[in-house]
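Presented below, as structure tokens, is a lone chain in the form predicted on its own.
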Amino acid sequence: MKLNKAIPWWKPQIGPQEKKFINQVLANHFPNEGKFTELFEQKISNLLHCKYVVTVTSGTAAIYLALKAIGIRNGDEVIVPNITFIATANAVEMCGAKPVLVDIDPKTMNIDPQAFSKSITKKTKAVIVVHVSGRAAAMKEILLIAKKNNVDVIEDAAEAFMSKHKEKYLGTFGQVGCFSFSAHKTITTGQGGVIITNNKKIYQRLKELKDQGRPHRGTGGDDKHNVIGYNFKFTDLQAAVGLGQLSYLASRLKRMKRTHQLYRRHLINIDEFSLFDFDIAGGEVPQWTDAIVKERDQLDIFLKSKGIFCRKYWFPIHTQIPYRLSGKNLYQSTRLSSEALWLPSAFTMTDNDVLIVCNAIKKFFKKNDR
């Protein structure tokens, strides 16, 4: 199979439906948050089977506002997995709270429930559960531990849009779920995200926090501002893009599942290389297909030389300057982060593209075995 084009790790795609909705917004001469945003929120609510949806400017803003809405403040502790995009910890810091980093389950790269349990103190008010690549964390155990210790659960489901676990969508297990619609996601609004909850009080608090403390928006003149709030409003232009993106959702989800299944079928029995598993039959959606590779950096260089692009995993948060720690009790995240790699996973891939990647990976390991 000959490679006639580069195969990207990810490739966003904008189609005609987005342009149609954008033109409608422009025709209304009101590109701020309005009726298109309300329609987008309602569609997300219907998709995820949740009562309340609040659009915001980014996934990071979603986590920050979720923390604020449940009452996180200066001096509180929030438990965060050591393997996640740094935005998860930054959102805690934005609240004046302390992110407490804990280790991961090596089988999933998600938070280790026992590490979570051991890290709870009198100051612990919440845990942020990250569903890495769309794989479900051990929610049953986490929820039991959280309930026993009166700890709120926030789900960072930035990589888990439409991914299911135990017949429920990820993001709907805890008090609040947070999603990102940045360019490297199943659907994109450029930047932007949503917060979902089934708790009416949290929803009302979120609405105030995102819009200058107003329980209801008026003219911007003689509005009531009952509490301190901020400006994290969405726009109808973003909502227009999101509504258009939802038109392609079903085919994109099907493609991403198919891509992962092909990788699993063709990349077996390779020493020093293993794919993380997804329960596709149970409803999990692979945002990206990821692997543990002993010679990760060498494989990445080899694939890049063939026009095949991957993405290396994040550095553990404890190694980043703002959160630097010794690494004690963070063994698994320290060990695995340098071996973890996301393979090309774009919904624009074809079966042939996936097979080309598989053949290149097998060629790399066959060459190295010699």
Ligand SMILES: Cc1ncc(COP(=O)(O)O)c(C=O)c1O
Second form
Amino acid sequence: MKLNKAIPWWKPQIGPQEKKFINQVLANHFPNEGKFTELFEQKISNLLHCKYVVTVTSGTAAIYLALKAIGIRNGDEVIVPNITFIATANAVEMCGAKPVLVDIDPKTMNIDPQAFSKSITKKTKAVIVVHVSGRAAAMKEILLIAKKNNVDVIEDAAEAFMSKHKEKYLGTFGQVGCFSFSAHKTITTGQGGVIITNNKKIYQRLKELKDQGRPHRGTGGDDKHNVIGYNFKFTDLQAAVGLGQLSYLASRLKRMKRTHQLYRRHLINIDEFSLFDFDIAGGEVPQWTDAIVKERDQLDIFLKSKGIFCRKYWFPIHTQIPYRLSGKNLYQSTRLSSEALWLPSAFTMTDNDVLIVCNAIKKFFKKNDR
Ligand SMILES: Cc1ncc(COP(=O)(O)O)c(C=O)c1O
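If the structure you just shared is the form predicted on its own, then what does the corresponding form predicted together with this ligand look like?
And the full complex, kicking off with our chain again.
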């Protein structure tokens, strides 16, 4: 079986709405951060039910600025799950702080609350909770432990835009939530991200940090720069793309949920293969459907030969050169990273595409047919 068209792991889509907004921005002759960015921020604030939204250049910049805004400095420790995109740990390094890597819960691939609790020291100032694939981390336990130990909670919700947990959107549980709009996300602005918070002080701090220490937009000339800041501003061109993307949001969310449900319905009773759970009825959005597979690399090669593309999970952070540690107490992340796989999850997939993937996976596991 070779497909007529490949089934990609993910596929961004740009449609006519983006072009309409881009043309308006171009007609304004104001490509910098302006009215379209404000509108984009307002829409995100309405969608996620949060007070303040700050657009920035990337999800990585969002985490970095969130850490800076809550006061993370040289010598502080920030707890980070050992399974995440490396940006989470890099953002901590950017602040001069130390990422302390902790193990994950094998059921979710998200931070293990007990491991978090055990890793807290006098230097621990914050924890970054990552909602891998859009699946909620154990927020109740994490918030309790954090409160008891006076540790701030930052949510890396880069993969969890519009994913809900216990009636609230992910990203709104901690002090600050960070999202990415890079190309592999539910909506994209090329690169880009937002930081959300309900805390006015953090919001004001974020505004000055992202714009050269100015509390308000200035002329670029006779401005007062009260503190050190940087340039992590968005642009109205990105906002135009983002506004266009938002017009397809509802159908994308619906599609991603359906794709996951189809996988779940069809990929059952395979001993060597198990999908990670999502609480779709509770509002979780599987941005990407993922599985634990015993012969992961062989399955990946087999599917590729059929024109079906998956993505292998990240290596555990502690095995990457800049973060090399002993691997002590990182058993689950070390064990599972090499077995975890993202299945094709693009919102462009049809039911038929999903069924083709399911059939190919079933065929792989019927070893005699291979
Ligand atoms: C969990 C996680 N954190 C952080 C990021 C970084 O976002 P960006 O690529 O927009 O900098 C990503 C994006 O891929 C991510 O998946």
